[in-house]
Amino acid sequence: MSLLGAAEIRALALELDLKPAKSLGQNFVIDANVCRKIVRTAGVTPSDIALEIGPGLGSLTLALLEDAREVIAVEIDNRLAELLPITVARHSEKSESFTVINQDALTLVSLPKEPTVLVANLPYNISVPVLLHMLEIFPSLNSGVVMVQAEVADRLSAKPGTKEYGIPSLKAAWWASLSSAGTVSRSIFWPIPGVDSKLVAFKRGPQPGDEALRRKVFSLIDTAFAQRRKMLRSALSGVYGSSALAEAHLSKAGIDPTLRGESLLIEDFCAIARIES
């Protein structure tokens, strides 16, 4: 197995006459050691079926193939999707263990096999929606590591009471526990992005309720953080008809009405959602 470095990445881009598209968040990893580090951090094993979103030119893909039983990559760019199997065949003896799907990850609803681990350099502009979609659609994903913009990583792994804690933190917590898994230098990308990157690890846990409850909870989270600085009794007044009614509802759920949304855990929003109006 030979991984891709800066020279190989630029040669592949030249082969496609490819200019990285900012609209697709195309910043390609050119450091093989970082790719191996990400795979190690994710704890990928020979029994895993790894799912990769936005594989680009294949840097991380090849590192995944070293350790995983199979790799399924979802790539929206037609040119990259066509080149990926060729690149894998050139650099790996496990090309039969690789599948590429040319599709927008946000429209993905099924895969040929159930993935067990997600490892991806997610496009910065859609990283949170993609991660939440993968967690929702593929319950077989037990764990994973994603590389995202540093600010987004801080929000995903944030704890209650911090300024970073909010909608991404809470919604992701419905499916999994998330934690910071390290920083990544801008210099390992081509082109070099204008923002820093970090790794976020997740481990799936039991969901706190069914789909109907999830929808109620997510709606409450959106409403609570639409006016982040307001107390819950005020922020949720539109949901329950008035601040007084919201206060009564929150008290019944065992939640202090003077708290703000940033103080609550996902379980607290579940408690609110379970109380009948």
Second form
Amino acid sequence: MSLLGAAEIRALALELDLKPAKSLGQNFVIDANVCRKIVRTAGVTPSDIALEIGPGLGSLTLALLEDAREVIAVEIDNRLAELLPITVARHSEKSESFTVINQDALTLVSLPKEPTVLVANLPYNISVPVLLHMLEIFPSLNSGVVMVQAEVADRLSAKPGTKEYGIPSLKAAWWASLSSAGTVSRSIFWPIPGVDSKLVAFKRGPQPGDEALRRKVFSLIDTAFAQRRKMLRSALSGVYGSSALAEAHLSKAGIDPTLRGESLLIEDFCAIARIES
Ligand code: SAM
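Got the form predicted on its own; any chance of the form predicted in complex with ligand SAM too?
Whole complex next, starting from this chain.
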């Protein structure tokens, strides 16, 4: 197995006459050591079926193939998806353990096999929806590490009461516990992005309720954070008919109606959603 460095990435890009598309978040990792570090941080084992979203030219894919039993990669860009099996065959003896799916990850509903770990350098403009979608549709995903824009990483792993805490933190917490897993230098990308990147690790936990509850909870979260600075009794007044009714509902759920959404844990939103209105 040989991994891709700056020279190989340049050669592959030349082969495709590739102009990285900003709209698809195409910043490719040119440092093999960073790829190995990401895979190690994710704790990928030989029994894992790894899911990678946005494999690009294959930097992380090849590092994943070193440790995982299988790698399934989902890439939206036709040219990249076509070149990837060729790159894998050139650099790895495990090409039979590799599958590429040429599709928009946000439209994915199933895969040929149940993935156990998600490892990805996500396209930055859609990183949160992609992560939430994967957690939702693949219950077999036990853990993972994703590289995202630093600001988004801070939001995903934020704790209540901080300015970073909000919709991504709460919705991700429905599925998993998330933690910061390190910073990545801008210089390991081609082209160099205009923002810093960080790694976020997640471990799936028990879900706090069924699908009906999740829908109610996610809708309450959206409403509470649509007017972030408002107290809950006022932010949720439209849901329960009036501020007084919202206050009564929140009190019944054991939640102080004068709090803001940013102080609540996912369990608190579940308590609110469980009370019949
Ligand atoms: N994993 C590669 C690496 O680390 O060098 C590339 C990462 S690059 C930040 C993001 C990749 O996601 C690109 O290859 C891009 O084409 C792909 N991508 C963008 N939007 C996508 C989508 N909706 N579904 C699947 N792949 C997508």
